[in-house]
Each structure stands twice: as C-alpha cells, then as structure tokens.
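One chain follows as structure tokens, the form predicted on its own.
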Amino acid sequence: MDFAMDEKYEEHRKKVRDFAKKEFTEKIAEDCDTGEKYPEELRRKAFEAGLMDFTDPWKILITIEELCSVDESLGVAVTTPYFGAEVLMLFGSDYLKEKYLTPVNTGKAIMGLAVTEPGGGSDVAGIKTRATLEGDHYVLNGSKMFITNGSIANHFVLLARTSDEEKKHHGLSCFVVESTFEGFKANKLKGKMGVRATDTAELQLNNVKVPKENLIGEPGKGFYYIMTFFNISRIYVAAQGLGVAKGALNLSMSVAKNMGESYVSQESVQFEISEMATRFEAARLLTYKAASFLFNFNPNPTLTSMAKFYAAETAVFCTERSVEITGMNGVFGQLERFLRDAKILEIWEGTSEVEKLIIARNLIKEGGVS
C-alpha cells in the first residue's frame, strides 16, 4: 500500500499554497472579517488561476486544505461559488446544466444550496418550504436560514416540499431557484463568530414561480439527492479541518519560536506540538481513504462521517491548543481568527452528532467493523 501522493498533486499542492501565501494578505484576511466582506476579486483570482479543477475531485481536496491552511474563511468563501453544483451534475436534465452549471464553470456566477430553515438544520426531512404544482409551473412559499452565498448567488438548488408522505423524508423535491425571480428575497446575515469572509443569508420564498423544468430529477426523490450530496460535500468540509489543524499548528509553532528557545524547548510546549501533529496526521489519513472510497465511485457513508467529524474536531483542537501555548501573543491576529472560525467545522454539513450517530447506527446494522 502506498501512501505518497502522485506528483502531480503535490505540484498542485504547491500551486494552491503560493497563490494562498501571495493573495490571501493579512490585510485582505482583516477587513474581510471585520468587515464581513466577500472576496469577489480573490474569487476571480482563483478561477483564473485554475485551482478548482472539477474534471479530477481530488485537486479539489487538495485546494480547499491547502486554501484554508492559510485562512478558513478566505479558502471557503472562494471554493465554494459551486456550492450544490453536484446535484445538478448527477441529477439535472441537459438543459438545467447548460443554463445553470455552464455560466458557474466558466466564472460568470455563483451558485448556493438552500436547505437548512429557521425550524431546524440537522433534520433535513422535517423542513416545511413547500412547492406546489400550478399549470406550467411550481409556486414556492417558506424561508431557509444560515443559506452560504445565500445575497450573492445568481441561483440555488433548493429542497421543498412537494406531497405529504407517511414517511417525511418522502415527499422532497429539489429546484433551481433563481435570485431574480419575483418573490424571492435574500437577508445577509451579520455578526458571525467566525468565517465572515463568506456570504451566509436567510432566503424568504412568497410565491415564487418556478418553472416546471426547473425541477430536479424525479418529484418525490430530493431527499436522496440531498444526501447523495452530503457525502460528498463532507469530504470536503474534513478537507477544510485539515487545512484549519494544519495552519493553526504550523503558525503556534512560528509563534512559539519567536518566543524564545527556552520556551520552545519545554516538555509541556513539545507535548501539545505532538499531540496536535498526531491528530492531524490521523486526520488527514482518515479523509485521503473516505476520499479514495468516494472518488473511485464507491462511497462509504461510515467513513465519510469518521473523516468529517474527527477532522472538524482536529481542527477545533488544534486550533484551542495552539492559542493556549501562545497565549497573549497568539490571541491576535491570525491564530485568533482560525479559533473563531474553526467551530463551524463542527455544525454545517452535518454536526458532529450527527456524524456519529451515522456511524453508529452503520456499524450496529453491519455487525462492527471489519
């Protein structure tokens, strides 16, 4: 078994991490956060720059660590103007993707996936947006919150309900949503703890028209399609732990240094650098073999929730460890802001509950581990 990497993904790797180092500036980081500014400029940087290659999922792995090991809020508020793209590529008609996907492929605009509301995030099949059949088209009516790109997308792939089912997750449908269509309105959010680079709105939905052949796949399937979806966005979302774990441990180290030999030369300082360089190792290995799992057309829903939750958790570790043995010259700045913005590892996507309880309910039908 081999567990180096080709080479041309480190030459990736080492693509994604100059452009990160020379763009992603102290001073754009800043007022990006305080701010709560979207990178518009940085995301056409990377799109021209080439770094989200679609035709090859493991180069998008690799950016998204690489991105966010320098800053989380920055590498996500950049990777993710194809948030939800996935459904449309498995599920959409041809006429869907040529509308919607091409002009997002090509950089022209960004797309968002709508399907947390104000009631509840965790349980998907409870939502209550509904979607009701009238002629020619679709009438949309309810809210969706904490919706990333949620003021700044062209469109959205938005779960609705469409029939009551005995069984609630029966019942769901998925649409393309336009921001344009009349009706539609979109509140950003401020006052973030963290990744306040990135667009996140509350949707409000009063009978928007939605054309009929803007429907997804089959009536009555969105749910599945939802899911399909999250296994494999939550490789991505452990990609960003990884970036996350990495970063804050890289730079507590710089910062340690800079204190002095002394301080860097005792046990209890050595102790926390090991303990955090182990748990991402174990992290990074876990994530690299869900996505090995995942890439090869084969997903393993057990380690996909293994490698999301424990690589969100990596990361709020590391990230608490690194300001703890920094102290008042960590707590500013940089290291600050991985702290912040690494808790919400642990809830989108999916929070860590809900991980296990996947793994747990998988492991209980399967008889264990093999």
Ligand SMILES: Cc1cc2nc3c(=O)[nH]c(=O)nc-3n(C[C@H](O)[C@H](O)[C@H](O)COP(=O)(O)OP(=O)(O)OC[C@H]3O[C@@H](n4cnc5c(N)ncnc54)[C@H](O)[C@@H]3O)c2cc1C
Contents of the next structure:
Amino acid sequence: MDFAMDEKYEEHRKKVRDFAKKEFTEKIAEDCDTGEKYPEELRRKAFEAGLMDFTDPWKILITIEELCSVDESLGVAVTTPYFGAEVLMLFGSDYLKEKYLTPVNTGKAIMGLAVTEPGGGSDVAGIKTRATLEGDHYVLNGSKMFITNGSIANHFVLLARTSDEEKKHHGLSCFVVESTFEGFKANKLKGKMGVRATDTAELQLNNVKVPKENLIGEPGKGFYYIMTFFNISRIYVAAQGLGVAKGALNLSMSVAKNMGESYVSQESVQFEISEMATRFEAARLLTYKAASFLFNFNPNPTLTSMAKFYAAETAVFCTERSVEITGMNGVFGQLERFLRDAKILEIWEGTSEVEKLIIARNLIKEGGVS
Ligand SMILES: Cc1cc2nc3c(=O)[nH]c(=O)nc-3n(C[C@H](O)[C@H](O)[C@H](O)COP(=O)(O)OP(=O)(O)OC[C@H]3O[C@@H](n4cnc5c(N)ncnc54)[C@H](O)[C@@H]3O)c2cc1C
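Having gone through the form predicted on its own, I am curious about the other one (the form predicted in complex with the ligand); can you provide its structure?
Below is the whole assembly, all chains and molecules, this chain first.
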C-alpha cells in the first residue's frame, strides 16, 4: 500500500493551488458572496487553464479539493458547468454527446442536472414531473427546485416520469432539456445561506416539447442512471468537503498564530487544531479509498456514501471549530464564509441521513464490514 501520490498529481495540485491563490481574490469572493453573482470570468479562466481534465478523474478530484480550500463557493461555481455530464457520457447516444457534451467540454456551454422537486429531493423515486410521448416528441410538465446553474445553463439532464409502474422508480426517464425550449422558465433563487457564487433556480416546465431523440438511453432507466451519477458525484462532493476542511483549518491556524504565541500555545486551542487535522486526514483517506475503487471501474457505493457523509461532516466540524478558536477574528471575512458555505455539503447529492441509510442497508445486506 502506497499513500504517496504520483508526481504528476502533485504537480497538478500545485498548479491548481497557484491558480486559486492568484485568481480567487478576496474581493471577487466577497463580491460574489454578497451580490450572489456567478463568476463567469473566473469560469472562463479556469477552463482556459485546463483545470478540469476529463481524461483523468484524479485530476478533477484534486482540482475540486484545491479550489475549495481557497473558496468553496467560487470553487464549486467554476467546477459545476459540467454538472450531470457523466449521465450523458455513460448513457447518451452519440448524437446527444456531440450536440450537448461537446460544447460543455469545450467551455462553450454550461449544463445542469435537474432531479429535485418542490415536493422533496431525497425521495427521487417520488418525483412528479411528467413526460408524455406525443408523436415525435415528449411533452414535459412540472417543476424542479434548487437546481444548480438553473438560470445560466444552456441545457439540463432532467428526470421525469414517463410511466406509472408499481415500483415508482421503474417509471422514470432522463431527458436533455434546453433552456430555450418553449414553455421552459427559470426563476433564480436568492438569499441562500452559503455558496452564493453558485447559481440556483427553480425550473418550470409548461408543455415543453422535447424531441424524442433527447431521451437519454432507455425509457424507465432514469432512476438507475441518476443513482449511477450520484455514485460518481458524491466523490466530488467529498472532495469539496476536504478542501473546505483543509482551507478552514490552515486559515484558522495562521489567524491564531497572528493572535500571539501565548494564544496559540493554549491547550484548548491545540486540542481543537489536533482534532480538526485528525478528522481531515481520516476524511481524506476515506475519500481517496472510495475514489480509487470508482476510478478503477469497481465502484463501492457503501464507501462512497461514507466518504461523502464523513467529508461533509468534517468540513462543517472544521469550519465551526475554526471560527471558535479565532474568536472575533473568525466571525468576519473568510472564516465566516467558510462556515456558511460548508453546510450545503451535508445536504446536496444526498443528505447525511440518506447517506447513512445507504451505508446501513448495504452493510446489513453484506453482513457487516470486511
Ligand atoms: C444550493 C443547492 C443546490 C442544489 N443543487 C441541486 C441540483 O443541481 N440538482 C438537483 O436535482 N438538486 C439540487 N439540490 C437539491 C438537493 O439535492 C436537495 O436539497 C437534497 O436532496 C435534499 O432534499 P430536500 O431539500 O427536498 O429535503 P427532503 O428530502 O425533504 O429532506 C428533509 C429532511 O428529511 C431528511 N430525510 C428525508 N428522507 C429521509 C429518510 N427516508 N430517512 C431519514 N431522514 C430523511 C433529510 O435528511 C432532511 O434532513 C440543491 C440544493 C441546494 C440547497
């Protein structure tokens, strides 16, 4: 077992870190946070710098971790124009890949993934948006809630109900829906607690005509495609958590040091630093282990859910403790933003409760841990 990463990955880590330190200025971070502005200019710069290398998932993981260690909100904003791309990559026809994936991979378009509805996000099988086949197209009606890139994306991978099966999840299908299709409307949601540089919207679909060829894969397989996607994307959310935990810990240590030698040598402060650093290392081991299974085409959903749940919790823990040990200095600026931004990690791509249910159900089936 070798825990050292290949030299090429350390070089990539340094490249991303240098990019974030130079480009994620405090002014941009603050402006996007207070003004709830999407950093389009940064997105273009990050794309041009080649930070998201889809030929190597380890590089993507490292990119997300390092960008989020400087600012989670900006880090997520510039790494999610591709959100949902894996569904198209794995299950889309050549036609769909060429039409919808190529522009995203070349930085010309932004996409999103629309699953959650106003009635709830955890119960994916319970979604109500309906797609009815009429001749050479489907007609979509319904609404989606809390959709990242909702008001800026060119198109979405969208989950809708195509039939009423006894097992609800058997009646779902995925479609590509363009934001310019007639009857499609996005309402930007404002006032989020954190990740305010990311765009979030409610989507309304009112008799939206979607060409038949925009059905992804087979009808009735949508639930399976989305779960496959979550087993990939949860690794990247865990990477967001690692970045946030590391960023908050390192920043709070430097703030505490500046508060004086006598302050940082207090036992209570040192206990907090030790606990944050230990949890961070544990979260990173778990995330990299789950990632190595996935990236070697042998996904382990139990480990993936553990990594997502634990890295998210670690991010929240470290941001809270960072504010605590820096007192008044932590209540303003970067640490305060880290704390607000971290909470979403326990919610999106499956709440911590949902991850724990997956872990327990799998372990009960498998008879425990190996
Ligand atoms: C900023 C932001 C961006 C988002 N981006 C996207 C996006 O791009 N695409 C998308 O599709 N969705 C997106 N979401 C939605 C997100 O995935 C959902 O918020 C999440 O899945 C939880 O769903 P919910 O908020 O409807 O909560 P609910 O599912 O209603 O859950 C409420 C609470 O009940 C708990 N709970 C639910 N079911 C169970 C159960 N069976 N057992 C125990 N506890 C349970 C949950 O853990 C939670 O604490 C985003 C959300 C936010 C806030």
